[in-house]
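Next comes just one chain, in structure tokens: the form predicted alone.
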Amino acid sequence: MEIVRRPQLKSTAIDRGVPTLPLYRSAPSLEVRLEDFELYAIDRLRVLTGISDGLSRGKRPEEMEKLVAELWKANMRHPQASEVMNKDIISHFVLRLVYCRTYGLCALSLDYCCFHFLAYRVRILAHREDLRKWFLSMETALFRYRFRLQTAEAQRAVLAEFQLPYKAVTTSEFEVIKDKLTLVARSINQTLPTADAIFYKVPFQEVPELVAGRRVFLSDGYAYVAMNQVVSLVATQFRSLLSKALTLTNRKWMSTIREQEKDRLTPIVEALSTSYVGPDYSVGREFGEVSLKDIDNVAKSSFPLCMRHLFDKLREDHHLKHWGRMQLGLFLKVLLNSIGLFMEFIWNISKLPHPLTLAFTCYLSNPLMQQPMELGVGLKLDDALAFWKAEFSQKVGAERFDKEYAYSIRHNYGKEGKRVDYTPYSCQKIISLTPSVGDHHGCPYRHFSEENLRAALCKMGVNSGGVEDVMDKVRHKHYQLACTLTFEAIHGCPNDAGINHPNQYFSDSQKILKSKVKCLRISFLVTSVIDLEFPPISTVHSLHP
């Protein structure tokens, strides 16, 4: 696959007679624009991330089939119908480059490897391996559900592409085991086998999923797999082929490609493994300011655990190391605004007729209702400097802060150096960070011990049942879903989109809290109107003796 800077495609996958569900055996001989190289990969990454979230949430097979169809339709379309297959194949091979690497970031000199440095290196290796396994599992799941959505004819074509040595059970053999096959079909609520049904005789180790679920008849080391169950067989074969291909791709990448493409493709490939594919929180459509006097209350109510831990440590130690300052500072810099519900409320009230206007006067006179509605938005540069200086000066002094730390804060706001307006870290970026001794950045769900994580969750107000649910997801390395469950436990309502960004957590939290406050205020307003329209009987008697 050759990468070029001009839009030119020599031929399409369809023209070359590739099946509608490719097996990705070899890279296509296509010329691809450099822009498409990255964009195609990001679109496919959105599909894989959606599948991962659906599986983590325990969706049923039929729900997953619907989800995969929607994700594929939304992200893998192309203006030219003939290029859809090309986009499928190209995006797969780009992500194969991205996730094949198990030694990617380890360009660390052995001359400096002290104990902590080695520990840091081991953590990077482990994370790279986790990413490779994730890609392997998600691509297999995608293949599985796409296979199920194919017609019977297309499924047989894919089966033939694998060139499997298994043959269909003969009629005479089928008659011998027909009763056993019927019992299995009844036990799993499937259609009873008929004389024209197709079964494959397969070594049982080739279909571990079916064997584990007791969904096949076993005899003499063979499993009898029905045609509607053959997806397990082809998915196992696909995973095996892809796993071997990733190993070979990694060798080629490390030996030749990385160095040859160091100025062009390598930066793109390196960045894609931690790419964030959700909404852009670098700039918001509507912004305001969060005052320093309110930041502690906002932190307790709407900060995700990663940011709340950093915030608490800053208040406690009056210092954070570089990556901790970056993670928390960029989060505070840009917080998506759930704008102006209170101002909208006042505007609507001002247009209402008499007795509601009188009720609004009662509303404003109530001390409970005079509390400000928190707008929960970004921290300005001046406030950010004041915030960090107030903390750091308690430990290092104001003069040293101005000399050593103020520059980096202005740099984050694009006021120094390259004048780049840096964006807040996504969940995927935070999970990929590897804190060492004395650091507090990173994802608590990944880096905390079980004891510390339980204590932190209880401090946030998660009940015991919610803590167990979160810990279960953490054990299975579903860190973002663990954060989503924490959000749902604290706020008492579902978050179907899942948490993918700390600023998304904050935004969704503020929307929920403001809606509750608005409902409370409207309820008080309605009560005031009723009291004005229908005063108590004792009041009426006093007015009309």
Partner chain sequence: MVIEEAVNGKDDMLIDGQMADQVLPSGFNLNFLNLYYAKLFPYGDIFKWMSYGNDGKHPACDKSYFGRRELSFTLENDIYLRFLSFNSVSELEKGIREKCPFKIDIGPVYSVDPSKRHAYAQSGENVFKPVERELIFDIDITDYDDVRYCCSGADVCLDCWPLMTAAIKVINTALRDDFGFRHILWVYSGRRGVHCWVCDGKARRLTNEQRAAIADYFRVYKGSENSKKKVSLTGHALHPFLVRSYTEVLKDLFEQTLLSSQQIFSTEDRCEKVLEMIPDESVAAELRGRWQKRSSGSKDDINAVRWEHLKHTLQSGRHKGQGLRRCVEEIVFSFSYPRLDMEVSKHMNHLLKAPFCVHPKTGRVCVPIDPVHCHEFDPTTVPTLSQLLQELNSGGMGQEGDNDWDRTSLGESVRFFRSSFLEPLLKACKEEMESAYNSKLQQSKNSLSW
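Could you output the structure for the form predicted in complex with the partner chain, given that the previous block was the form predicted alone?
A lone chain is what you will see next.
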């Protein structure tokens, strides 16, 4: 595949009359615009994420089929009909590049001499190993359901493409076993085989799912597979092909492509691997205000378990390690809806006195302070920093402020380092993080022991029946469903959308609660601050033990 900057496209896939369902066996010779490289991949990622979501909700195969048809239609179309196939193929191969990478990178990371960075890199790589498995599973699922949606003719073409050495059962053979085939069909409530029904004779090892469910007739080591069951066969083949291909792609990426493309494709590929494709939580929308005094209360009522745990630990230890700061910090950034409060959070964990005065000075200077604030509106970061620095240089010295604190504040706003604005982590990302000793991040439904999880759920206010339901989901590794059930138990009403993102949990929760309780507005605190007339720091600090 040749990546070019020119706008024109030459396509040959459709002309060759290949089946409408590509097998992605080899990269085609197509020219792709750089912009399309990224856009196509993101569209496909939306489809894969949608599938992942559907599966984790336990949707049945018929429902998944529908979902896949909808997702494909919504995301993978193209104004030019001839381009639809190209988009399919190109997007798949781009995502292969994104998701093929694994531990191979570790050796190259040794140029980072700081151990902290190395540990950071290793954690990213572990995350990637899970992502590779995720990609493999979702692409296989996508293929499986698209196959089911094809016509019988198209399905036969795919079977031929795979060069599966499975023979169609001859008429005479069919006559001999017809009764048994009928019995099997009746036992699984399928349509009965007619005289012209096609069955494939396949070694039983190739179709473990069908054997396990007693959905095929077995004789002398062969399974007799009905046409509609061939999906299983084909999905297994697809998966194994893709798995091998990913290993090869990884080698190629590491040895040549990554370096060659470091100014062009590599940054796009790297960015895609950390992107979250779901509802946009990078901008605070209609979250309403959350004040400092409120934080402890909303933590109890509206934080999902993962954030509640981190928050409690922060209050207890006055400290969180790196990933915990990332996970909680990014979550809160959206919540707190103001730069000042976010800075307050960082100061909290730096163990310095609580800068209430500065925070509200920021508010006061905002002409729109009476209205709910959107992130980004209001005091500019630079102005706030300047004010902050002036206020605290007496205590820590201007130099130290610049060195130690300004950097980290600016970093989290994307002003330093990679210059990427970190978006709050989705459930998917959080579930993939693995905490080690001394860490409190990750998804508690995945990492807590049964005992601890039960205790945490009780503390959150889930009744014993609810706890059992949640534990059942956990045992089946449906962590997001477990969180959804927790939400439903605590709020006493259903959450049909299901929980995919901690900020979504928070906003859904707040919506329910606000309709029940009047919200505390910022103005209350502003008034109290004005009344207090900027008290000395020690007094302020005592308000928040």
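Residue numbers count along the first chain shown, from 1. Heads up, when I say rigid core I mean the largest set of C-alphas that superpose within 1.5 Å between the two forms. The model shown is predicted, which means the values in this text are computed figures rather than measured ones.
**Student:** Superposed on the rigid core, does the Cα of residue 244 end up 2 angstroms or more away between these two forms?
**Tutor:** It does not reach a 2 Å shift.
**Student:** Superposing on the rigid core, I want to see if residue 308 changes position between these two forms - specifically a Cα shift of 2 Å or more.
**Tutor:** It does, since the residue 308 C-alpha is displaced 2 Å or more between these two forms after the core fit.
**Student:** Once everything's superposed on the core, is residue 488 shifted 2 Å or more at the Cα between these two forms?
**Tutor:** Result for residue 488: yes, a 2 Å-plus shift.
**Student:** What is the Cα shift of residue 324 between these two forms once the core is superposed, in angstrom?
**Tutor:** Its C-alpha position differs by 4.4 Å.
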